[in-house]
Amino acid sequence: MPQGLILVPIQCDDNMYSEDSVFGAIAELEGAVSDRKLQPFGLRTSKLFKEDIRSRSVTVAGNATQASSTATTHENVLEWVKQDKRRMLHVVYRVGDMDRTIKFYTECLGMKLLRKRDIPEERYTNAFLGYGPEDSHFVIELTYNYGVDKYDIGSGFGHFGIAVEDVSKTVDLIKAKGGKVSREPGPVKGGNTVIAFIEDPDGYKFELLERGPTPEPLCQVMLRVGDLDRAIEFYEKAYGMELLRKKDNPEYKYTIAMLGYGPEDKNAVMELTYNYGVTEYDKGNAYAQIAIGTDDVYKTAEAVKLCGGKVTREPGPLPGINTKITACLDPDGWKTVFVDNIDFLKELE
């Protein structure tokens, strides 16, 4: 070591990247320089050493400030999610015979065919069905891929929910039309709500729930998850949903959580189900995704990433129609597409 060079130790603690601690240490070093402990190297060396110290201090302090600013930005994004105008738009899944499914949904379930479009260059057809206009109701988007007449629903998808005023009458109608009833009308286990389960021609299950008049008859999408608390936290923070209720059923070894953007008697909700001890499910290739409206797909994608979700399509406009979207996966691998609210309304014009 050259004679006369003094090494001044700097005490570091958990706040080592704060501006106060950085500049305090710098002052200590500069004091060592000022009292001529570096004199053997000459004034020019001392001056350069001081300048280098000051430059390094600015860099470190700048990094600390940037980290603090980034944390604040992240907090702002997650807070924005809570204020975003979000609504469940539609659920997308694949069917093997479009005309057969449309006939069943309109005649047996009382839905209306809202629109239909054929995309021959992409070899698929879409049909939108529901109980009211797409700009105000949650609807179904069916997809038929040319030449594919069967899909695997898997074990992860549960059912769709439809609220009806009289479950027994609805079941009788479905039977008369040749529909399959997999659970006869009766009170739900451990409760009083009258329900029944039916299956459409492709094997998708629908739970019929007896309720009074409601503005949103298509009321549930049930998916199974491997960690319910993890899923709830993600849907609350990344998707901005509210936990409406949670119920444990130890007798039947499952727990459910209802999440959505408003009361479940007036809005479509997600029903997430955890079966004791089951952490993974086969998702098949039939069920596709839900679509949710948002005011900003870019902030939405950022929030999803911050909450541990995977963005599978970076935010931006779709080729040809310019509707801005982003697509992502939740921690269980269920897909959601977020659609710009204004662009979505333009599509419907």
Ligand SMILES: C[C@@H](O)C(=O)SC[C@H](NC(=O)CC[C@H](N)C(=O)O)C(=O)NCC(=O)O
The other form holds:
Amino acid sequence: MPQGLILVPIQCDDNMYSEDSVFGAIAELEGAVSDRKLQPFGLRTSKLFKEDIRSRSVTVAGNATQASSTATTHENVLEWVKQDKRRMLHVVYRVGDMDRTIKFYTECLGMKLLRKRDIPEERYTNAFLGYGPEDSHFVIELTYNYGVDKYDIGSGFGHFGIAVEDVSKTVDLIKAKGGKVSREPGPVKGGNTVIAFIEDPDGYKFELLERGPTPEPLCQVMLRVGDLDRAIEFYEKAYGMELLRKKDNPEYKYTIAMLGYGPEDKNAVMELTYNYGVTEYDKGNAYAQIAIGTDDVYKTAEAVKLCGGKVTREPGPLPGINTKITACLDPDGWKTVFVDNIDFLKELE
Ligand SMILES: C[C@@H](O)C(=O)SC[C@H](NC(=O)CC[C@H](N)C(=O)O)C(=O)NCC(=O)O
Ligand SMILES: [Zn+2]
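For comparison with the form predicted on its own, produce the structure of the form predicted together with the ligand.
In what comes next, the whole complex appears, and the chain from above leads the way.
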């Protein structure tokens, strides 16, 4: 074999193609030939052959580049999610008697009625209640559908959490007003926090948690999930939430994860509960969704899809009011609506 001859095996089988090996081979061939060190081994490296190799390598490279640029785009979107300005805005659920619920929430739970809107053409009324203005607090959005006085809460919805400075005093007030107490004040089983459970007129459970002063008394939405690690990964990657705490309770056969956009004692959080061995729940027709603010509903929807979530309402403006939203489901089928931050504030004006 003549000195300086380099045999460069080029596999042309698509399965064997790798960008490096083909480019490497072409470069060696071209380099060696141009340096006149290499007389192609008995074969002229025909222009056609090189073109074929190059075009295929360009195709491979093209596909590889496309794949890598797509991967980069996906990575960029998921990185963007972490930087997006997000906040839990409100939780939406249906009630059978709007005035009855407003009376209970204001007189027994100390909430303020923030606003009401009646949509007669759609035959429903909304009322927003909470512990502070909507531009800085997580609030409740009640929906009353004309003529519907009862809903099925199902087994998947858990509770709303309200932080109070004195659980027993709050419970006594609720009792005096005729409210239902389903769990008397005392330390949580397996823990120390003093809690109690009460039910509102529709049967929604509220956990009262004894805490010091907090900017966000409406502090939890508890939903049950069938696979906690799957849910945590989705809420972190698709929703950009932080896993604030995870607590396993083997004695009571459940695990909870707290996820949100800031510390648990100062922000509303999602409390996801996994009961050992329970993978499916009945979602009923009472609880609707949470709403989260975002700077870009389009990128948000893309991130949800990338993480395997289902976008049930493509991103874009709502007819008439032009607020940009997108709606999606998490792996357990719980709904979240993302609302454009600027449009949301305009709605409040
Ligand atoms: C952390 C605090 O906000 C809680 O909500 S923990 C309260 C605790 N939760 C559970 O037991 C969850 C599992 C249960 N099987 C379910 O699906 O709800 C609770 O409710 N404790 C009851 C008590 O009396 O302490
Ligand atoms: Zn809770």
